Structure formats: C-alpha cells, structure tokens
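First, one chain by itself in structure tokens, the form predicted on its own.
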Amino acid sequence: MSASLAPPHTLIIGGTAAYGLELAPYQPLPAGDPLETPYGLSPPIHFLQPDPARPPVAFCSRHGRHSLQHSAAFLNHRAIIWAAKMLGVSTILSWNGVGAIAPGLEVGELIVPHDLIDFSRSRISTFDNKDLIAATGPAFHPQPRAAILAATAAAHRQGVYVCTEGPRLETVSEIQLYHRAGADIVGMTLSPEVFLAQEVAIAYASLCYITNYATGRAGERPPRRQFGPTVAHTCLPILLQAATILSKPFVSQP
C-alpha cells in the first residue's frame, strides 16, 4: 500500500466466485500483492475506492486469484486474518456461499447470520499467541451486522450458520442433526475466521448467499446450484455499501 494512501477501515473477504470478479467497476488502485505474515502468505490484497471521498476498502479473494485454487478445508485462515491485522482494519466483512437447511429458504436468497455452530474438526482456530485474548462473546459483531442489513433490504435478518469440515458435502443424517441443533444454513468457511478475528480485536460480520439446498433439503423442489459470477456481483456491492456506512463517524443516540 502506498504511503500516500489512506489506510483502509474495512477488509472484504470474497467467497464464492470472487476469483472471477472483474474489479474495474469498483475503481481498484494499483494491483495488490500478498502480504507476508508469520503464518504464511495471504491472498493478494487489492484496494478498491469506488467513492474517492472515502478511504479505500481492502479486498481479497478467499479461495484464490483467478480460480478456485483452495477449497474451504485447505485455506490458510490465519494468514488472511493476520494480514487484516497488519493492514490495521477495524472491520472484516465477508460473503459466504451456503446451503439452505431451514424450510422456506431458497437458492439466491441472502442471510446475515447472527450466530454460528462449529462442526469443523482439524482446523487451527487460534493464533496461540500469549499476547492475544481468546475469542469470546457473539460470533458476529452487531455493528457490522447492522451495516450489512442497512445496505440491503433483501436479506433475512437472522440465521444460524453451521460450519462443517469439508471438502465433502454433508450426509442427509448430518444435515438433519444440524437442523435439530438449530442451524438454518450450512457452509465451510466461517470457522475459524470469526474466532481469529476476535483474537485480534477485529469486528466480523458475514453476508451469506444461498447457493444450493443442503443435502436432502430440496424436498419437492428441483435441485439448484448457483456458484457462478452472480454470487460475487450481488455480494460485493452490498458489502462495499456496508463499508461506506461503517466509515462514517458514529453518532451515539441520546
């Protein structure tokens, strides 16, 4: 990042189809590079400035630059979140492709999850740094959640996300178990990102795009899978608007 460039307030982590995005409409600054962290290289970090009156927004594609290079089970979450810390951002916004578990949810709908159940098994969920405080409190921070909701009227305001290990899809019985546990949607990427962000005091919130019905949940509906560029082109403008909302001075209410 250029010394003359204002530091970003927010990092947007792009999920499904982010690797296929053409960033030109979002006024990218000079091409981004990976950051060297104690946990390995981050994905390339780009800086977008669609509003020249506002600070730039940092952006990275979680799964790779030009293609799905890394599936969820093999992501270096610690490098991504530590890179956010190095950038000095106060907020991370992400989009995540999910499967619908709860009845009535349809492919193409958006959800801003309010809680998370972690069924991942082999991921490193801490920086293991004695100078950091272990994750605690709500999985998703209320202020960036509110900003995402303010940026779109089309999203479901509540939802519980269950994170599974992958890369395989879940079985019918596993999805039934998650539903009984209270999960509305299922994905593979939000853990341990949310917990690592808490360790470094970065507020985190997610916009989830329903890309498919979870295993056994389509019912009488024809199977549908939406993993194409529509996902990224829907989610990135919403998160950029949310970042703009967050960059405005906060005025406490009387």
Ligand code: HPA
Second form
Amino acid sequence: MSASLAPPHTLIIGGTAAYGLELAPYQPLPAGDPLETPYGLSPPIHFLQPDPARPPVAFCSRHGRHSLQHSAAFLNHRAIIWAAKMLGVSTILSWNGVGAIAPGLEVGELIVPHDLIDFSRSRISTFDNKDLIAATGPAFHPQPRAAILAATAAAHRQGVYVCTEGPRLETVSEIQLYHRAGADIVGMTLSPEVFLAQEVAIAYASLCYITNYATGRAGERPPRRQFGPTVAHTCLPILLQAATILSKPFVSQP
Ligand code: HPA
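Could you output the structure for the form predicted in complex with this ligand, given that the previous block was the form predicted on its own?
Starting with the chain above, the whole complex follows.
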C-alpha cells in the first residue's frame, strides 16, 4: 500500500472463491501480498477503496490465493488474525458459508449470527496465551453486527452458529445434537477466528450465507447447494457497505 494512503480500519475476510471476484467496481489498489507473521504467511491482502473519501478496506480470503488452497479444517487462523493486527484494523467483517439446521432457514438466505458454539477439536485457539481467558462480551461484537444488519435488511437478524471440525460433513445424529444444543446454522470456519480476534481486541462480526441444508435437514425440500462465487458476489458488496457505515464518525443521539 502506498505510504500516502490512510491505513485501513476494516479487514474483510472472505470465503471460498473470494479471489475469483471481479474487484474492479470496488477500486482495487495495487497490492495483494501476503504478510509475514510469527505464525506463518497470511493469505494475500488486497486493498479496496469503494469510496475515495474514506480509508481503504483491506480484504483477503481465508482459503488462500486459489479457490480452496486451504480448506476449512486446515486454515491458519492465527496468521490471518495476526495480519489484521499488523494492519492496525479495529474491525473484521467476514463472510461464511453455512448449512441450515433450524427449520425456516432456506438455501440462499443470509443470517447474521449473534452467538457461537464451538465443536471444533484440534485447532490452535489462542496466541500463546496460557492463562484462563475470561469472556469479555458477546462472541460477535454489537457494533459491526449492527453495521452488517444496516447494510442488508434481507438477513435473518440473529442465529447461533455451531463450528465443527471437518473436513468431513456432519452425520445426521451430530446435526440433531447441535440442533438440540441451540444451533441454527453449521460451518467450519468461525472458530477460532472470532476468539483470536477478541484476544487482540479487534471487533468481529460475520455475515453467513446458507449454502445448503445441513445433513438430514432438507426434509421434503430438494437438496440444493450454492457455491463460492454466488456467495462471494452476494456478500462482498454488503460487507463493503457495512465497512463504509463503520467508517463514518459516530454521531451520538441527543
Ligand atoms: N456443514 C459444515 N460446514 C458447512 C456446511 C455444512 O453443512 N455448509 C457450509 N459449510
């Protein structure tokens, strides 16, 4: 990034096919290099400037340079979140493909989760922290959540995301268990991303796109699946809009 540019305040983390996107409408700046972090190389970071009057927005795909270079179970979450810290951003907005568990959720719909159940098992979930980490607030930060909700009236306004380990999809009984535990949607990518961001005091919120019915949940409905490019083309403009909302100075109500 050129030295004369203001630093980005927001990093958007995209899912599958994020780098296949046509970025031209969002004014990409010449960049795209990975950052070297103590935890390994981050994915390439791009800078977009959808509004010339505002600071640029940093953007990367958690899956790496090619569409699924690193699949969900094998992401280097620490390198991604440390890169965000190196960039100095205060907010991360991400998009995540999910399976629908709760009745009433349909493929192609959007949902902004308000909480998370972590059923992952073998991921490194802290930056070298050996102490007890007390929860300091909700899993997803209210301010960027509100910005995403303001940017898309069409989204379900809350939901509980369960994160599974992968790389295999869940069994019918596992999904029944998660449903009884309170989960509405299932994915493999939000943990430990959310918790690592909390550890370095970056506000984090996610926009989830329902790509499929979770195992055993289609019922009488035809089993549909939406793939990366559709998800990316839907989610990036919404998150850029949310980033613009967040970049405007906060005006307190009288
Ligand atoms: N299970 C786990 N992860 C997912 C799914 C699913 O059904 N859909 C998208 N990511």
